[in-house]
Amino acid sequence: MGDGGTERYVRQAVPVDPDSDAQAAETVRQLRALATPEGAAALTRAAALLDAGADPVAGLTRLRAEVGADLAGPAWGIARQRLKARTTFGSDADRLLFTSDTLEQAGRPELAARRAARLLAGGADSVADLGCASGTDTIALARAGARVLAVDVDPVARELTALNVEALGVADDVWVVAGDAVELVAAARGGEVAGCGAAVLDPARRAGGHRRLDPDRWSPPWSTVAALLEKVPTSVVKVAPGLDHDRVPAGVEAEWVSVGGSIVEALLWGPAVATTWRRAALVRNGVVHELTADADPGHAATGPVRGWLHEPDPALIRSGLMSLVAADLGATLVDGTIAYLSSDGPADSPWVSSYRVDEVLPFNLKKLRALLRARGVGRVVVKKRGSPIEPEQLARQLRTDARGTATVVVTRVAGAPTVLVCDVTA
């Protein structure tokens, strides 16, 4: 990314909605006010009130009296977002600025650092962050040693990014500019976009509070995603975890990452970064476990329910690599359409959670109640796959005064609705 060269690649977005522009301008004004010493003091006071458990109405009223109406509302809103962000961003949360939308879009910093390290491992030193939102990816890239061009059409996103990189001490390596990812990718040449040798893209996949399931309706749309991966080989794109595998271009690596049993991101790695066909990754106790395949390993075999049931990690399921773990465990699927495995023994594997199978019976609420009563079970955790039942409702229906516990799994076995009663304790 050449010094002073950004004007050749980036141009100011043209306003199209006066009301939206006025709202964005007001938000930018508020953010700049919070960046002043007076604004910082208002944020500190708002955080103290929230930490003390102040009632929202009373707390905001008190804050207005102390710092003035102009600062109180914005400070209260940002302080609330910081409070939510602490579990994810730790001590950085109290220096960062988020709106509710950008906090929802922001990824975990440890995963952003992992992405940045991998993207830069081949020697790229300049990265275009196409759609910088609040700048969390920009910060991770700068901390990893890159010079970053942070691009967004949204003036609020640009202001958040500029303030956040300054707050975390990486502003010297970041240029925040207005630009449209669609236009920049269309103009990409020679493996570069906006003068940078690498790129990160995180398309917006929500609108009006609803998820956009169709990749062609993302912003920017799928056509831009595919073009970036083709034109800029050193690139990574965040995509929806449910992306159809048929969408993944040839030569691109698809990866699914889970934390705490939930998929937190899905990634497409450009050809210069890709090292395999599919990758599953899970983070447990700070350790990253990975499983890869250079080609489709096919489906796991099916078989009867045996002594142990294994619930695969969702990243393993979405990556299509479950047959690899099944082979390692000597396990089979209980049904060809259901992601439960079964084997003769427990599994020492990060990729599955294991349950001892105590009873197997056709799904029948009356018979299930009678069985649990006979086993002295009064509290259950209900899991389900391939069944329309509501786990919380069924758990309430099965609750009694008995002291025993169990895990009840409602699923299909060889196509038939079935209940597996697991891990019974008296």
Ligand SMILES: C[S@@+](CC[C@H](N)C(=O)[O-])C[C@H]1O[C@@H](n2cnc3c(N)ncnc32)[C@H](O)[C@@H]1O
Contents of the next structure:
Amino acid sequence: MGDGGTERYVRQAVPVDPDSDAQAAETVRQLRALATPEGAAALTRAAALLDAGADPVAGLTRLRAEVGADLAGPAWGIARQRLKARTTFGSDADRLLFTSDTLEQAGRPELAARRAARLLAGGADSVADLGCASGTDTIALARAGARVLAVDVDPVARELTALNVEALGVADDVWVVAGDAVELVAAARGGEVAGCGAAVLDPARRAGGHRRLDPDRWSPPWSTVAALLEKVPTSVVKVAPGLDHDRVPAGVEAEWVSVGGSIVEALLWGPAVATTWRRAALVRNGVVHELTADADPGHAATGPVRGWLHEPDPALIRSGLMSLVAADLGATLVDGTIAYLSSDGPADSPWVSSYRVDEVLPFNLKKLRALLRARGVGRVVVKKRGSPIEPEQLARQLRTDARGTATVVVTRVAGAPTVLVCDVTA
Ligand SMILES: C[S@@+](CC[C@H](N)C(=O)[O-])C[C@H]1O[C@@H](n2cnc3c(N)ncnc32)[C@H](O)[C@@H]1O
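Now the other one: the form predicted together with the named molecule, given that the block above is the form predicted on its own.
Up next: the whole complex, starting with the chain shown before.
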């Protein structure tokens, strides 16, 4: 790495597309204009108009009149992204610059900090962030004490990262460079990539507004992911939560992380950082719960529906560790292909949400309606697994004036379409 400061655009190993190059050059020009004192004033004014609830047409017209047409459009666009970013990035959001694409790609800062701390725990002090986008991983790594080489093929990403590390006061520890991660990883030697002893790789998994499910079509592709994990043992790669377990190389730890019941990231940890086979992590009220296994624990046993139904957290399901929690709860799967567990009692576990089972019946709309009527239930929440029904539509179909409520679970039990009516209140 260099000896200080932000070094921009030292390499340009990127295929040329004149149209998108011109568009990127214009965006870079606009971002630089926003970094001037006049640009900062335009951003502050745009934020004030948005905070005051100005509608887009009136707000932008007024902003144009006040700061000029050249600054108004970009300032309005960035201020809108900052507004969206506030729930995730807190007060940093008002200092960061995002385009809509880079905000969508940015991970949660608290998880980026958790990842950075773990990656650096073994003593690495320089990290290559291969695909820095707007620099949210770069910032987390620099804040955790590393010197960071932030690499991207996209000039807009590089400009955003350079301005964002400056805005958050970590620019002295960050070098922003143009480069192709495929080439850099191919050239990696001696456990290092681009002269760094550790690496973060977060491949772009969307193109043209669509998810690219096939890892070979990510950018950089799977071959670069696998090569990095093999050549640079102190590394972490963000992958799609649906990644096939068979892809995970031997000696690499795979981790799935959920927040608020949704998977927010899946990670592959290189052999020098890996400490287990699979890890599930769940964040609830700021507390991280973790579950690990050093080898495949196998499937949970199946059994009948009993007094309680348990819906496992998705990170637990994806990590393949459900049988550990099932054993802990004395629970069994209601169907070998469906991730619902059942046991005799409620569960005191962060890994499942529990429902008291009041009725079990074969799936039949008429019979279900009659049963709900008989029990005085007029409003239901519908959950489903392994069924083609539309939950909102079924909830509407079951709605009546009766005061009682229930959770209706539509699933398969031992292969048969079944309804479980749970948590009935009269
Ligand atoms: C998913 S984003 C990274 C998000 C970032 N980690 C964050 O937290 O904000 C992927 C980035 O990789 C960049 N990229 C894609 N292919 C690349 C390649 N071959 N070399 C370098 N960067 C690449 C894209 O331009 C994009 O900015």
